[in-house]
Amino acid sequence: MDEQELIRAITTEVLRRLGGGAAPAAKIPVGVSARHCHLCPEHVTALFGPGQELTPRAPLYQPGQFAAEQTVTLVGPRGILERVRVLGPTRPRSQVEVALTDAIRLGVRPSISDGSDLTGTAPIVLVGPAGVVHLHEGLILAWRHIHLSPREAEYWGVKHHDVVRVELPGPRGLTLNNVLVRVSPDFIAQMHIDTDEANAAGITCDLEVEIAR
């Protein structure tokens, strides 16, 4: 047993012992994000219609996120994507997160991006079935990111907005460096990378990676 791992079977009692139910698992699983718009109730409306709401369609792995049954257009200088599903709920801010396929398709340059601060991204069209959004700012690559919870965090000795390094196995397998983690009582334990990211190691949703030490 190595140094990490010793820290880890220590964390693990010490958690049983007081009382704090099952140790965190041992692998985050990873979740391969496909492109996606979040929307704030007043695009919603104008995409939508008046009166209209998110309608789940199906969970997301994090708790109270769904994909929604409604879709949008993105249209961009050069090309447009369509179909590209809503997730809810509802946000105070609207945006667009792609990989960077997608945006060589629809002829922009977005910014890589946690989604906190959407200043000076790029911009991008939403069409609806109702009406069209013209986003000044709202489109990124979304930085590719762990969701843990406190406990999680604790027991990966991490903490909120630290960067890590994280190998993906496989005959295909990368080491993909510049990982954000992400920390709230909201989250349960899972690795958001893009389609690009997957695509690139052979990798599928069933994977599950460890934080490299």
Contents of the next structure:
There are 2 protein chains.
Amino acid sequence: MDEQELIRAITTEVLRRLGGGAAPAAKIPVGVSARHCHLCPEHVTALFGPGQELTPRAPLYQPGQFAAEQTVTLVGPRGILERVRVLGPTRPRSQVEVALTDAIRLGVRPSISDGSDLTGTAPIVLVGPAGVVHLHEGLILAWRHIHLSPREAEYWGVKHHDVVRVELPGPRGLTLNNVLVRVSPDFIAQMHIDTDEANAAGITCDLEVEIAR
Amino acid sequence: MDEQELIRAITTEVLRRLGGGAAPAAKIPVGVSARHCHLCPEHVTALFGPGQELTPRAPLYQPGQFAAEQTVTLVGPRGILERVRVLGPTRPRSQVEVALTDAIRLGVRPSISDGSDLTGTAPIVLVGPAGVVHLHEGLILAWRHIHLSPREAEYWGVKHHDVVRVELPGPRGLTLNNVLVRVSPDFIAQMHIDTDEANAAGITCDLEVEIAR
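Switching forms now, from the form predicted alone to the form predicted together with another copy of the chain, please provide the structure.
Every component of the complex follows; first up is the chain already shown.
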């Protein structure tokens, strides 16, 4: 997170706590999610050793979320991906999010998911310094989505689980036609796309977008 | 190339030679270009040895073009990409086309180009079994484009160097807003996108599209 993002994150968090939800902004910042995993407490122990906990390395834009110092190696039937960042805090179920380009390197074919139901999603092997976890399901391609607070959702005229369109500008400009809206008091406005989507559009890191009306 | 594609390629080529340009089809097939390079004759010699020529391995969809048996390793300041396919026949200037995800692995930042002018494009090192070529310019991200014969261009109501929109369907559906039209009697209708674009849209290999009116 650079200084600009940090200032924005702190400002928005202060406003959120004062006002019960971030004040709606005229534009929605874009966050590019590189491949990463969320781990349950049992898997943190299995991968990093007894008594080990996730160590925050940098706060993420969404309040309370962080990139951990820990990384894992993903092992698929056709290839591996090293130094895959673990995000915190821990979750009830482990979940690994990759781009389709990553999946092809691994030799797996995950489906698109919003992470709410991991049943039947693809398997993957995670290797850490203290052990191995064979995840029988939980590897997904994240459904491109927009986080909004309830106030922001009201401002944009959308509700939880709406599917909207968002235009990405530039020489490789494209319009994302199926963007999932996710609304929660814990969120602040941000669109999450993966590295394939960001690279296909050739977007720069300070991009802000609008929901197409 | 699978059987279906082969039948289509042969049929279209026969029609093209009989009629001076492919008969317009109601849909345009999509070809996904993985990273690849085009080489000049001097670089074929430098990389594969004196007297060596590109050996066709499989015909491509565009008439006369082929994937060669030969591959090279691309070496950038931050990483390498092995087994990068060489396409034939040779060209007057060598040119390497990668997706932005590939470029990030290599540690280079190529610009978007239609390949017509390589002046000022990014450098890259190619390594073959017989030698090394330091390409001072020629590494590009290909501008997404549609090949059309003159008859097909007329059918679609577009001309050489027009920029059009194309919608890709599906759960990761998106609209490509800046697609370059390239018209030549040597072409048959096909849209070329790179692996980032294909993976961002999650498209399947038998996709056919239309130019948005």
